[in-house]
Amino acid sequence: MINTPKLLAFSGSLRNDSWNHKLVCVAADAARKGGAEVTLIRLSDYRLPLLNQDDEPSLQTHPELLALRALFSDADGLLIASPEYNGSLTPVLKNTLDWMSRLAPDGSYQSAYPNKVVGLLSASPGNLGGIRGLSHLRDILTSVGSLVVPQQMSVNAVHAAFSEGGSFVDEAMNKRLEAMTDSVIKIIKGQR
């Protein structure tokens, strides 16, 4: 059994002032309070080329790919805040997920997803809070062997959702977020 689950937290946005990055920061804090060790990253620090199987063998030593694979491999679970682009997930998030699913030709790396426990979040200034993209993300992660917890969080009218201290203005939102992160942590602890 794992005493301190290790989580990797990130958003699917490259934007500096991303609402989804802010949301995953709050989720990371909630997970730390719940007893997890959380590594928070920005995908903009790991600029992966578009996945093309013709180029894949020559890119296995790409420094950002190696660094990101190490982070994914070390994590017991993931917290992902996904912006919604045209009713789905962002291109950078899909490309990252695809790269992390690939096997290294020399066998040095396996898919990062089997047995990972994942919590999903989204934020949007619109009325739906990015929820349509989460169903696509859930389908992808489930198909590669991850266990996505049923509790997910989508935050609509996100521009008015956060206090200056970084938590939600509405205490019920904080409780929903804590329930989601607690679920991820409990499943990881019970799984191993």
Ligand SMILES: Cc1cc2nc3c(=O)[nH]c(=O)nc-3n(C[C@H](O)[C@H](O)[C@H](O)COP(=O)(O)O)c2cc1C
Given for the second form:
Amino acid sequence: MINTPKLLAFSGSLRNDSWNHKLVCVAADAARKGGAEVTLIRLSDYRLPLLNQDDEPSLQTHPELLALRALFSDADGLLIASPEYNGSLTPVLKNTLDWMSRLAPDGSYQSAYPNKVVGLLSASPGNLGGIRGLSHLRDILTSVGSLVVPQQMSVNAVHAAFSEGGSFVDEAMNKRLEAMTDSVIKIIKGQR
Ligand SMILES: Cc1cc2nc3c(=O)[nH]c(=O)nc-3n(C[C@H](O)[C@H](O)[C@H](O)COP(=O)(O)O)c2cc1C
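Show the form predicted in complex with this ligand, please, the one above being the form predicted alone.
Let's see the whole complex now, leading with the same chain.
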């Protein structure tokens, strides 16, 4: 029985002023209010090489790979805000998810995806809010065995979405975000 779900939260953007990072920060706050312990990271702090199977044996001690594996192993769930690049997810997000799906040859890391509950978000200055990329991301995570909650959130015209206090201008959006994070938390706690 898990009383305080541990969530790992990150965006799929490397950009300093990323809207998706901002969005995942707001989601992390909502999840904390809902009772989760949230570790918020930036993928720019974990620069993994582009996955080439030939290099995997020599990269097993790569410090950022080890650090990210430890964070993934420790988390009960993930909150991911995914920018949309040409209708799909970003290369850095796919590369990260691929690395985390690989086993360490010495057994020190087993992919933990099958035990993860995942909440998805996206943000874009455009009209569709990045929703097309989320269907690809949902497929990928489902294919590795994660449970992606049905509630997801795509924020269009994101440059106008946030108030100065950091939450959404539109109160209905705050409620939708809360519904998504609550769903992740309740499933992990076995309440759904
Ligand atoms: C290569 C590339 C492709 C893009 N394709 C899309 C797209 O298909 N749909 C969309 O809404 N925005 C697209 N954008 C714009 C991004 O949504 C925008 O740059 C956004 O701010 C990226 O997220 P971030 O602020 O979290 O980095 C694209 C941007 C780049 C660099």
